[in-house]
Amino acid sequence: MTIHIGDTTPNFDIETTKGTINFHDWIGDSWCFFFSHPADFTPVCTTEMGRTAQLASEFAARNTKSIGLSTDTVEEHNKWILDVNDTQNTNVEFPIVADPEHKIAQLYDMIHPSESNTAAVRTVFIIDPNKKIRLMMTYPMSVGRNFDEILRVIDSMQLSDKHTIATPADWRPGGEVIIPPTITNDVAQDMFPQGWNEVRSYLRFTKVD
């Protein structure tokens, strides 16, 4: 199955470390950070799971739920969580999907044969409350994810939804944003009464809260 940005995220019922969930029901009215990792009891994955747990309040502030996945069992996940908590000085509260038969990993194209025939690569899906996939990122097994970037893109998408704007390269919260070319100056006067800096007719910068 090929998944694209803008698609409705595939639904599933699955066992997790927090019990059986229906994915769409579990997301509810929240955003979702859905990420896979190659295997339990591996070093890079341990740091990533720990970092997700450490950032729980940051995700909550963005109305975003976190959920992990690897092709291991609930029993293995629960044992590994003890190690994650101990070595990363945190407390993993979010669910981890058990996918030993690779059903969800295959559904979401998380297994790349050049990396492994059984382990999921480091895939990220950001899903909005309408269950639409808004962002996809895939990292090789040897590269840990940049969680500053994950939070940044959530901030960008939520701000874009609120104000109908785009964000420039290397944007950070509080920085200037871009008025899309599809919005004429006449319409922009009502939408952005604070004004803007027009560098080109297609490149207009403004600030929003």
Second form
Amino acid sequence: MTIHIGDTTPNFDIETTKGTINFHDWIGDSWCFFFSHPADFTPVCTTEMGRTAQLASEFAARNTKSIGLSTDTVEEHNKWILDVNDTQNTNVEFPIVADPEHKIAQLYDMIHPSESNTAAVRTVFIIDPNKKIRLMMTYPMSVGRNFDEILRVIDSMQLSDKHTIATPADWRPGGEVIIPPTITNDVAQDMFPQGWNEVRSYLRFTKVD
Ligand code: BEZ
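Let's see the other form, the form predicted together with ligand BEZ, since the form predicted on its own is already up.
Shown next: the complete complex, the earlier chain at its head.
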């Protein structure tokens, strides 16, 4: 199945380390950070799981629930979580999907055969409370993800929803934002009474809170 930005995220019922869940019901009114990783008891994955747990308060501040996936069983996940907690000095509280038959990995196109026929690559899906896929990132097995970037893109999308803006390259919270070209200057006057800096007619910067 090909998944695109803007699609309703495919739903499923599955066993996790926190019991059986229905994905859409579990997301509820939150945003969701859904990420796959190749296998339990592997070094890069251990650091990623630990980092997700360490950032629990940052995800909560963004009304975002985290959920991991690998193609191992709940029993393996639970043993591995003890190691993650121990080595990364944290406490993994979020669920990890058990997908030994690759049902969800196939559904979400997480198996990339040139990398592995059985282990998932490192994909990220950010899903909004309407269950829409808002962002996808795919990393090879050798590259651990940048969690500053994961929080940054959630901040950008939530700000964009609030103010109908876009964010420029390397934007950080508090930085200038862009008025999209679809908004005319007439309309922008109502939406952005604080004004803007018009570098070109299609390149207008403003500030929002
Ligand atoms: C890791 O998580 O360390 C890893 C997993 C599969 C391939 C390479 C690295």
